[in-house]
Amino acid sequence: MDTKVFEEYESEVRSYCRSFPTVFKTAKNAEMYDEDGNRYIDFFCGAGALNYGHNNDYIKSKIIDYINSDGIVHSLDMYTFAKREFIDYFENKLLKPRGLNYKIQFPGPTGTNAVEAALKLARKVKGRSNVFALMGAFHGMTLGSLALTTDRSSRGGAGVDLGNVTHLPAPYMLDGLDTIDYAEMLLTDDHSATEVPAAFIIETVQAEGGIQLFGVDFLKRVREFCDKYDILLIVDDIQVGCARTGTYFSFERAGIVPDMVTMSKSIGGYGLPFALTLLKPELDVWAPGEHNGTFRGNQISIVAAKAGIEYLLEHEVEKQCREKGDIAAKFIEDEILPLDSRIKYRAIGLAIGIDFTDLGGDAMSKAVMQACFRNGVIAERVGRENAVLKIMPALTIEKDILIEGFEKVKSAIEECLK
C-alpha cells in the first residue's frame, strides 16, 4: 500500500483516511475494495451521500447516456433540457404526492451552500439577523453554517467570531428542561437579551450529534412555536433525508411542513456534488443573481438526481429502508446489547448509532472503529467525545451483507470488551 504521495503532498486537514488507512480502488453497492483486493462492507456510505450504493447501475447508465449524447454539462443557471426534466419530475412525482409546495433553488453544489442560502433568505425575508439552532447540531463548515454548528473542534477552525445564532439545549440534554419552554422564555422575558430570530433550524435526527432522534411531539411543537412567533422553520435534511429515515423527507413522520428544506448528499446518490434549497413560494423574494455560484445546478448531478429519484420510487427504497432498519435493530437488541449493559443504541431507518459513552466514550468507540476496520467494516464515530459508532449503510444493501456487517461489528465489540 503506497500512501507516500498523500502524506507528502496532501494537506494535514485530511481526516477519514486516518481512520481507514488503505487505498480504495473499486466499489459496488455496499462493498468496497482496496488496491490489494481486500473487501470492506461500507457502513459509512459517504457520510450519507451514497444511499443507493456505490455505482448504482441505473443511475450510472443515465449519466453515461447523457455524457455520450454531448448534453450540456455546465450552464450556470441557464435553462437546460436536463434541468427542466428534473424540476418537472421532482415537483410532480416527489413533492406534490406528499402535499408539499416548494420552489427549488439551486445553490452551490454542497450541503453547506444550501444552508447558507437558506440563512441569507430567511434574514432577508424577516429583516432579522439572529437564528435559533440546537446544541449538538452540525450544519456545515462555511462561516454561516459553522456558526450554527456546535462541536468545538469544527468551530475552532474558523479563526473569527461566529455570531448571530442562539443555541438552545437539545431535548435529550438536560432532565427537566423543556427546550420549547426555554425558547419561549427567551422571547418573552424582557431580561433574556435575546431577540426574535429570523429562523429556527433543526435536523430531525442529529447525525453528527450522535444519532439523536427528535420525537414527533417535539417536532410538532417546534412548528407551532415558529408559527406563534413569526419564525421560519428550516429543516436540514442534508444527511438524514433522501429516505435515510424510512421516508424521503425525515420530517414526514411528524406531519409538519417546514418553510425551507436544505438538501444535498444523496439527492442523486452517486457521490456527485449537488444541493437544493426548497422554499415556500411566498418566501421567494430573491433579486436575480442575489445568491449565485459558478457550479450551481451542475448538469451531470441533475441527471443523476432525477435518476436517483426514479430508482427510489420504482424500487420502493423507502420501504426497503424501513425493513432493513428493523433487521438491524433486531440484531443490535438480540446480539450486541447483551454484550454489556452499558452499551446503548439509537436508530431510525438505517441511521443507527451504537453509544459507548458509559464504556469509556472516545477510547472505546475508537477501539471498536479500528477493530471494525480490521474485520472489514467501514464505520465512523460521531457525537460527544466521538463516543457513538455511526452505522449508515446503503439503503440498497443486500440483507445478507447487512447481517454480515453487523456480525463483524459484534465481533469488534467483543474484542474490545476483553
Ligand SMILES: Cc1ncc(COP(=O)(O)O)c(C=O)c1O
The other form holds:
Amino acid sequence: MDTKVFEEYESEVRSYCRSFPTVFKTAKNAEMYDEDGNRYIDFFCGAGALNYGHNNDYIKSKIIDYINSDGIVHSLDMYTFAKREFIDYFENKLLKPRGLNYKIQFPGPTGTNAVEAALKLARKVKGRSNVFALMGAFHGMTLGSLALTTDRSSRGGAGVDLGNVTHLPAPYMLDGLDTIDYAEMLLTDDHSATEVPAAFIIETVQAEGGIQLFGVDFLKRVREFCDKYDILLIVDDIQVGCARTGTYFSFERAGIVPDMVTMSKSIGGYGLPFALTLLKPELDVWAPGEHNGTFRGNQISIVAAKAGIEYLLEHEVEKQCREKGDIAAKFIEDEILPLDSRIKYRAIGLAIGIDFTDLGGDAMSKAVMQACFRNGVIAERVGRENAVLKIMPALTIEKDILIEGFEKVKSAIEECLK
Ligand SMILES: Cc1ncc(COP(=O)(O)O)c(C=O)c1O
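Shown: the form predicted alone; wanted: the form predicted in complex with the ligand:
And the full complex, kicking off with our chain again.
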C-alpha cells in the first residue's frame, strides 16, 4: 500500500483517510475493496451519499447510456432534456403523492450550496438577518452554513466572525429545559438581545451531532412556533433525507411541511455531486440570476438523480430501510448493549449511533472505530467528543452482510472492553 504521494502532496486538511488508512480501489453495494484486495463492509456510506449502494447497476446503466448518447453534460441552467425529465418525475412521482408543493432550485453541486441558497432566500423574503439553529447542528462548511454549524473544530477554521445566528440548546441537552419555551422567551423578552429570525433551520436527526433524534412532538412544536412568529422553517435533509430514516423525507414522520428543504448527498445516491433547495412557491422571490453558479444542475448528476428515485420507488427502498433498521436495532439490543451497561444507542431506520460517552468517550469510540477497521468495517465517529460510532449502511445492503458487519462491530467492542 503506497500512500507516499498523499502524504507528500495532499494538504494536511485531509481527514477520513486518517481514520481508514488504506487505498480503496473498487466497491459494490455495501462492500469496498482496497488495492491489496482487502474487503471492508461499508457502514459509512459516503456520509449518507450512497444510500443505494456503491455502483448501483440500475443507476450506472442510466448514466452510461446518457454518456454514450452524447447527452449534454454541461449547460449551466439552460433548459435540457434531462432536466425536464427529472423535474417532471420529481414533482409528479415524489412530491405530489406526498402532498408536497415545492419549486425546485438547483444551487451549486454540494450540500452546503443548498443551505446557502436557503439562508439567502429566507433573509431576502423576510428582510431579517438572524436565523435560529440548534446546538449540535451540522449544516456545512462555507461561511453562511458554517455559522449554523456548532462544532468547535469546524468553526475554528473560519478565520472570521460567524454571525447572524442564534443557537438554541437542543431538547436532549439539558433536563428540564424546553427548547421552544426558551425560543419563545427570546422573542418575547425585550431584554433578550435577540432579533426575530428569518428562519429556523433544523435536521430532524442530528447526524454529525451524534445521531440525536427529535421526537414528533418537538418537530410539530417547531412548526407551530415558526407559524406563530412568522419564521420560515427550513429542514436540512442533506444527510438523513432520501429514505435514510425510513421515509423519503425525514420530516414525513412528524406530518409537518417545512417552508424549504435542503437536499444533497443521496438524491442520486451514486456519489455524484448534486444538491437541491426546495421552496414553497410563494417564497420564490429570486430575481433571475440572483443566486448563480457554474456547476448548478450537472446533467450526469441529474440523470443519476432521476434514476435513483426510480430505483427507490421500484424497489421500495423506504420499506427496505425500515426492515433492515429493525434487524439492526434487534442486533444492538440483543448482542451489543449486554456487553456493558454504559453503552447506549439511538437509531431510526438505518441512521444508527452507538454512544460511548459513559464508557471512555473519545478514547473508546476511537479504539472501537480502529478495531472495526482492522476487522473490515468502515464506520465514522460523530457527536460531542466524537464519542458516538455512526453506523449508516447502504439502504440496499444485503441482510447477511448487515449482520456480518454488526458481528464485526461487536467483536471490535469486545476487544476494546478487555
Ligand atoms: C445535515 C447536513 N447539512 C449540510 C451538509 C453539508 O454538505 P456538503 O458536505 O455536501 O457541503 C452536511 C454534510 O455532512 C450535512 O450532514
